[in-house]
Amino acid sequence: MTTTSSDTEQVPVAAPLVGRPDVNRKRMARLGWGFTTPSLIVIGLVTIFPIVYSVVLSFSAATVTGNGVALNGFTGSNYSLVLSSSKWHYALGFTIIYTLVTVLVELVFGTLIALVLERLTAGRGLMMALLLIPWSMITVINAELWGYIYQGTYGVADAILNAVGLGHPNILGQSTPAIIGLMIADIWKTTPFVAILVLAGLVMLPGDIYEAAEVDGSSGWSTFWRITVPLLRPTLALAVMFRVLQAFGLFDLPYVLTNGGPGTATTSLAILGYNVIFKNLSFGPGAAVATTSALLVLLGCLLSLRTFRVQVGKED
């Protein structure tokens, strides 16, 4: 039997999909950039440009004119004025102490609440919904609520303190009570946020490790410190970073609740910058306050990452 040339020709086999370079990769990349360009432009206009302009303004001799703000050359006097100001020193110290205390307390309470919720077999959804009520409340409304609680005439806090024999202290009218009251209001609102983050990390932990620890006779306290906390380190670092960013930019809560008072007792860096810019119309020094605050927030985030030894995608 004779074979023709067509019979001996091999039918071409399609190249395997795995490992084959995608011929449309560049086209898809251009398409992706085309879709994301509008959002990147918006982000640049509302985020990057104000930051850059604030830095430029902080190094300028800015004066207020009838047509707006005029930039009259480069100067470093704004930072000299800010860094040598006693008001800036106090606002910096208050903001740092406020951030450390509130973040630490929220981290402890949030972790305890998350551990309780993680062990609930029934009613967890309802408890989480109730827990999120303070966090979902707008900060201005939260401040007004605590303002009523701290009110010296008909406030609940005043009635409780009077019932335990402490009389009728003017909570928001004294420096130390006002600071403590401000911290309590912040902790009440933001602890649920930390609890939800920690709970999300807890439910994703592998159960076989705990089974092995139980077989080895590890106690609950030892298991928590040697297994749970190390495995939760990335989640805790994320919670700390979010809270440091929020607490260090403290503005709306003290602005509504105490207006930075009494005196300057609850004046944060954000309130100080607001007062310098919009009340004193000193745009250069106000921009310097904002720039130094942003640098300190960045430093705080880097230190929190270093503390928990967490990097993006890997651990040291």
Given for the second form:
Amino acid sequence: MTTTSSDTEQVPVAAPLVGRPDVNRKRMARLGWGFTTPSLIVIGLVTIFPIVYSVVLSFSAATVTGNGVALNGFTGSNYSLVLSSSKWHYALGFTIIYTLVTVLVELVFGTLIALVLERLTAGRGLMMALLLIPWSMITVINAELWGYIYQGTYGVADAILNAVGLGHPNILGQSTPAIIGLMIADIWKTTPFVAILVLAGLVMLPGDIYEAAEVDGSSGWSTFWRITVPLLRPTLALAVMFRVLQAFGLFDLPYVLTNGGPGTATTSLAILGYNVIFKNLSFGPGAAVATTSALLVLLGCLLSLRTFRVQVGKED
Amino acid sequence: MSDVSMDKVNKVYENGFHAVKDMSLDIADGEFMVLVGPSGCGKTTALRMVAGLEDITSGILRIGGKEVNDETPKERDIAMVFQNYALYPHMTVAQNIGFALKLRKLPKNELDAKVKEAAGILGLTDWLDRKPGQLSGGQRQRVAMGRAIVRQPSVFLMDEPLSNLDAKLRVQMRAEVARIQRQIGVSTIYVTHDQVEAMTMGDRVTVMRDGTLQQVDTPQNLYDSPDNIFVAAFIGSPAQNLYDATVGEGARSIKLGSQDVELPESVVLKRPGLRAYAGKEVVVGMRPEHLRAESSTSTGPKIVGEVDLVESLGSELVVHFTIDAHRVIAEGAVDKDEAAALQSGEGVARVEAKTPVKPGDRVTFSVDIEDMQFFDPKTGLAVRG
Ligand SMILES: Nc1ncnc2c1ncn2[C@@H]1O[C@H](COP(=O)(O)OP(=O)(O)O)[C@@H](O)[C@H]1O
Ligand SMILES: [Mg+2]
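Rather than the form predicted on its own that you just supplied, could I have the structure of the form predicted in complex with the partner chain?
Every component of the complex follows; first up is the chain already shown.
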């Protein structure tokens, strides 16, 4: 349910105000601020403050002391340290490739599944419920599950690979297989989410436009590429943005499955930041990793929106 | 350009609803055929079967003499204007109009020329680069028309294309659509629930009711000699005055409530079937303009009514009056409010603007008895030959 402004304007107010829209609106606005201020303060404390604090931290020569962290004044050295570090370069490259591959595959599979679901007349609800099982699973549990599947002696994936004559490859013990394994686990979990999102977009598309296209002589792929995809653009943009945000912050899957390994093969930016802060206790550089990651993901989202040339929520 | 022929076409929906029943209709090459009837009578279903958007349950549909039951809309070469226009929101006006040609892989310069030509006919030349979202209702309607005419299809199908426009624009577009159709000369089936649209636009008009075809004729013939009570009540605005009446002995008079209206010999000669109704009940129909509030000195058949309401249209007066006869209401032909008002035996006359009538007056109307229509009360069919 969305509430439009005209709905709120119809909320009954004290009698003397009725019929004086200007006074009315000002009063209502003040009332609105009154209601929202407490929650804004709470939100500010739990989200804005940590963000600001980590930015401050990233510009500080912070050290751990007996009773917490001392900022010790401004410095730019955290950033120069991070930006020139080969570990950061690798983590950045890995995170970007991981994001691109998973988002692309999820988008393609998700759209295909949505197209199939849309054509289903019976059992669509059941199919959707089944599809949502992976998505509703907590990531850590999902990771544990795939951990068993990839396990080198009794894992299902291992058994299958063995059966086709590939021996016991120890999937999570080698760089490239581990990366692919992580991607598969992510795709398995998140494709249904993309599918449901795209399906919601699909069922909203007006049916008579498709009939018009049919009368105009369009069919199959031509209709898909010339009508469906363009009309679905806002939905696809939304899906991509969600997924880019999530994938770029990749943390719990490698944390559980590979702990960033083997070596540093699956060390994402988030894992790197975590390690720097909580293992090395280097608060300044760790905060710099976090801050640059946040800026990069913002850039990534803007770029993906640009690609789809839409402002979400705005037609044309 | 081709003729369209429907031969005993039926539509039964999956839920068992029989929406179109044994519809047989021939539309000549280049003809403008209007399909009219109350909402839910099956007009859209019939049109969609011709388009190929709905399966034909039984019967044969031919376009240009060839059976097309199993052909796609593309193969039938039809073009359709949808009620909500169904424009492609992400394409410009030019792209919307040119879409079908682009799919047919027409060379770019030819395509542009055709789009420009269609836009010229419709007055859209200045809007070619706009998206549908930036256009007014009337302009969108024109784009929908443009998309249809640019292809020079075999058949045009239009489903209430003007119903989303405001009253003034509707009247204007009515004339324009008819003009364009004549200009390009493509056989057209035009669906509407508005009998005024039907009367003003169609070469011929098909009246439908509950999935069944009622009458197919020119607008004038539908008006002057409807085949049944439904058509008589549905066509014409204000609606025709239909009353239960009794034919007098020897068919010399009509008893309308407590009034006796003289029936000249000539009327019966033109409708010999009336003789069989002597002493029996009949339904009589009188068009509002066939009741004249003339000076009481004139001779001829008359009825007396009590005036309830006088509406001045400037050029004429619409006089609502009551007589003590029972008003006949053809279900579905008039809307519910109107039907309720008619229960009381109300009639309507259109009289000259200067006639001195006011509510409460008892007015004597002379009846153009030659134009009176007669129907069998049981079958509803016109009494003629
Ligand atoms: N897909 C459908 N399934 C079942 N009944 C339908 C379907 N489409 C239309 N109908 C019914 O068929 C009748 C005729 O509908 P329609 O052709 O749209 O009428 P009209 O265009 O004259 O208003 C209506 O009673 C409608 O409810
Ligand atoms: Mg309809």
